[in-house]
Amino acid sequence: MTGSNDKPTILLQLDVDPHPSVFDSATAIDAGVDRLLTFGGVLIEQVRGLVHGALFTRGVSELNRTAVFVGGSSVVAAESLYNEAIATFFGPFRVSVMLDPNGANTTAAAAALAASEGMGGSIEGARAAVLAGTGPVGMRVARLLARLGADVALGSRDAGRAHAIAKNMAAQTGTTIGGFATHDPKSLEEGLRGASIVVAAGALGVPLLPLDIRKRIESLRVAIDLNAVPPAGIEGIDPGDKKTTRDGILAWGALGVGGMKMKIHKKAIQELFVSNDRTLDAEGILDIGRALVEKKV
């Protein structure tokens, strides 16, 4: 990335996990970063000692040079370190950060993007059911589907559960959400009824929703699986499908989601060094996916 007058770009890599992310750095430096710095094990109490090393070192006009990735397997301590880089800044000292802990925004935002397309360009007014509707990569794909106007339900093992994080989620985003159980094979069916769009976002191995019950959703059109280990998480759908006909739905696995999702992914980091004030999360994020969609990139 380094231009003839330009110094290098800098992106500094802070993760929980006690080994920095070796598929995170390989993505960053695919992407074009100069320079690579990791950090691992990273507590929100080093976040400004380590975020400062790095606005410290330049002038004002070259902080678009230096920018901060927060990643790591735990969504909810990623989020706090996100939190507390952008509020390290003051003034004109600030840097772009992105957020994208296991993947769970860059993940969300490809799925998003999947559904879209299989519901020909736009999922406004449709029903949407997530499978594993309460963890990390589920909540986020649930929070972009009602970004982009889908009325959406979360489901999980938990009955109490996805109907907690379905209220908070719609006060956050004013749209309608709601949850339902997945625990019996009655409920799954019940909150599945009416769905044009069915994500599953589960743990890798972990079926989700069997082919009996799938067959059963006449309003089914769009089935994406983020799962890549077999069994599927729904039964049927293959780790490569990309927009692949499967029983008279269009259906996406983990793998036909994963190349949209790694453009997506050296996509926002590149984006990092066009100015020194980009925030990606989630939805910052998925803007950056639906511009290469309207490139067709």
The other form holds:
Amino acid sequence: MTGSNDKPTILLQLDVDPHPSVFDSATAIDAGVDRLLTFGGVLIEQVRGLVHGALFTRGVSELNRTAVFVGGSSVVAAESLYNEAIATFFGPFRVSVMLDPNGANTTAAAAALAASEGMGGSIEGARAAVLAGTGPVGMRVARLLARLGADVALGSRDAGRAHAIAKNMAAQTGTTIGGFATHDPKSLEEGLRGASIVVAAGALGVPLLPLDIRKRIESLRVAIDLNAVPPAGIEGIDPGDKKTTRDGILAWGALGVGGMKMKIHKKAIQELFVSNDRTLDAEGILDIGRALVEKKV
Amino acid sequence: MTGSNDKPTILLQLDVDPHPSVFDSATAIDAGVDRLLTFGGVLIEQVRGLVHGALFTRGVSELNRTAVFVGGSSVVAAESLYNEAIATFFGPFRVSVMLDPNGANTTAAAAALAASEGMGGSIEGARAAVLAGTGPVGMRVARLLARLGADVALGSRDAGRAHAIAKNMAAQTGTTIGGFATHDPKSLEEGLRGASIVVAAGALGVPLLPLDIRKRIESLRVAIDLNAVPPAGIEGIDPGDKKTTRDGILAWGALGVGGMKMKIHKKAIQELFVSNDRTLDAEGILDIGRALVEKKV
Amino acid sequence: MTGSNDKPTILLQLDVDPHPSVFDSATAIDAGVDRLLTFGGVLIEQVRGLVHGALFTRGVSELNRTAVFVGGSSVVAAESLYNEAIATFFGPFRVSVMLDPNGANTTAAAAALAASEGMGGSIEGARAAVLAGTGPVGMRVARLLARLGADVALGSRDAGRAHAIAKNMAAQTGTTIGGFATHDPKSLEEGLRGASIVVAAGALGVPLLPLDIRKRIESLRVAIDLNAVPPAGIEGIDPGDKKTTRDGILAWGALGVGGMKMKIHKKAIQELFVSNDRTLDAEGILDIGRALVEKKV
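For the form predicted together with a further copy of the same chain instead of the form predicted alone, what are the coordinates?
In what comes next, the whole complex appears, and the chain from above leads the way.
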């Protein structure tokens, strides 16, 4: 269903944290949402009742004027609410839903697009390594880089975990995704060999790639560090870097990726109200980002 | 006090459930409420403080621009909040209040008006039976049918409970209300004898009236089933029925009643802001529905 | 930073009580706030995350369009949230913040301005006694009277507490503030000797100054009772008194102070959005009140 009418747009912001994210609320407001209904500490068993309230108030032809956003600091908990919201729909009774816990999806989409820009517009066939690639943001970055055609490898301190998640992700996405260990400098350097792109998606303030190792990866052309709090995840990259040349490669820091992240976030919110059938997880949000980039060019 | 001015309308939505009802919030928005302040998990001892905030912020001549809505899934708990809100008022310090937990009042009003429509515009003197008539919705349906002049009988699996509540309700409303047992087919059929109207107000998915018994009640002209989830409360009625002929009687299902329920709900919200002295429980909400029906005619 | 632009104004209302104050929400709405994000039961460890959401969503040049209000029934708990919010700021990343738990600051400012009005426009050098002066509202009244040049003494049932808090407050404000005991009539009368102004800032319904003692304080010219619930804090003053002559002195009751309190409250909210660097505790709020009074004159 696609349509538009005069009813105010309503966004249900379902958050797994006790207090719904101010960042997400303010972004929804700036994206033009008319009325925001926020809910904190949402449990999976409460989703059905909340979503039913969105489905059964307005007529079916007006369901594009109501939408659901799922967020919070736990990506895993938010994913379960997102899936439950979608499971609640039936027949024409559905509204658009977006998942962006902790900004994971919009950040991953912005990082993937930065990687593409750094590689001259395409990462098709390029080798990309994602450090902390088995974490919630890292997995999304990996999925999106693979979707853009890169040959992706996930790095994790735990080699077994890296391989298991990579295998699972490859099966789900139908692409080739590998894993490598990062627990010692030698393994890390081996895992990065041949990579054109490296993305660090670790916890705040945790260094993942020392400068000396980075300099020895001669294939490297693009480095993206999603950590905004010092010390850097990739040594030598500043949070404010935005296509900044660092030791011969193009670098992006967390703030440098942030501008595109905000544009994607707002545009994705707006897309929720174009039709009533969008389900925006990482891939759908990446597509919105790509359309933004292409429009600009 | 009646008046109007430029201050935005504010509705306090007090809900007994942890998360305030999305349905009620969205309906308030669509009814034109400017600003909605929602509160979940409201306890009776918190009502005074919340209502005082509504009474003492604006001038007395502007109190019609603030109102209170009480809802949630427990009718009994919501009733106690509603009564407490009203008890908080004194002198000119009052705002309008509406009670509609789980849609019980707006649904009961829409059901009573459907019964009237099915009987050609009046149920004065008609015999009406309410199945699950001692439940929170059933009691409201019974009150409203009696208010419209019907000779009402409450059906309950527990005969003693049916008689006790009927007696109490008759004393409160000054009308004749009887009770009957529904725990076995014979009692049920006896209780329905002579009824022109039957309304089923039971829990979702609980069958209350089998087809064979219904067919044997030759006096029956109107059947209304408020249960939207199969199996039907009244066998043979579809949730979408709306003045649909079924075996020679006019039938309404839950969705068939829903359109009028929404109209009544929105209009009742709007009435809260016409003056500052409305207290809308079942009867007041029925009157709003009647005015809507008459206006249409 | 001072500026203005088209983005809607957003106010974060952080409240220490389970349900955010309706009074504060309604006042913010009437002050013209576009979008209100309310949070109840806020703990100090949650402030950083909430404030970060306000700091990092919009551009630095737009930070005057977002602000924080801290309230709730516990002045002490709210003060800690207010201080934590300010501690979260760094560099240009700051928004304006206002503290007004239980209306303590706006009430104290209105009381101090009433005292000044009662004294003919200046309390410079006048002796002022604050009963229940060691309570959260009383301490603020004392601070503000001292700021306006009065020679202030705090009355408390506990003489030791009165002296200790007075000493501490004198050191902080660089003014002379004394203490006196109020636990028996003789001490109370001695403490009030020479006072031109008395303000009662005690709990609701607790009498603090009997009529016979008040009449014996021949220096008294102004009496302000902030208690709205009978019995009065200062015997013989009515809540509605507003520059009312009572036994030869000018009297204000809680409601009489209320009009100015509301004007100050709304104006202070509006000031939060003029620049992004206001931190409005009692003193800043008094200054806003003084500007309102001067403008009027």
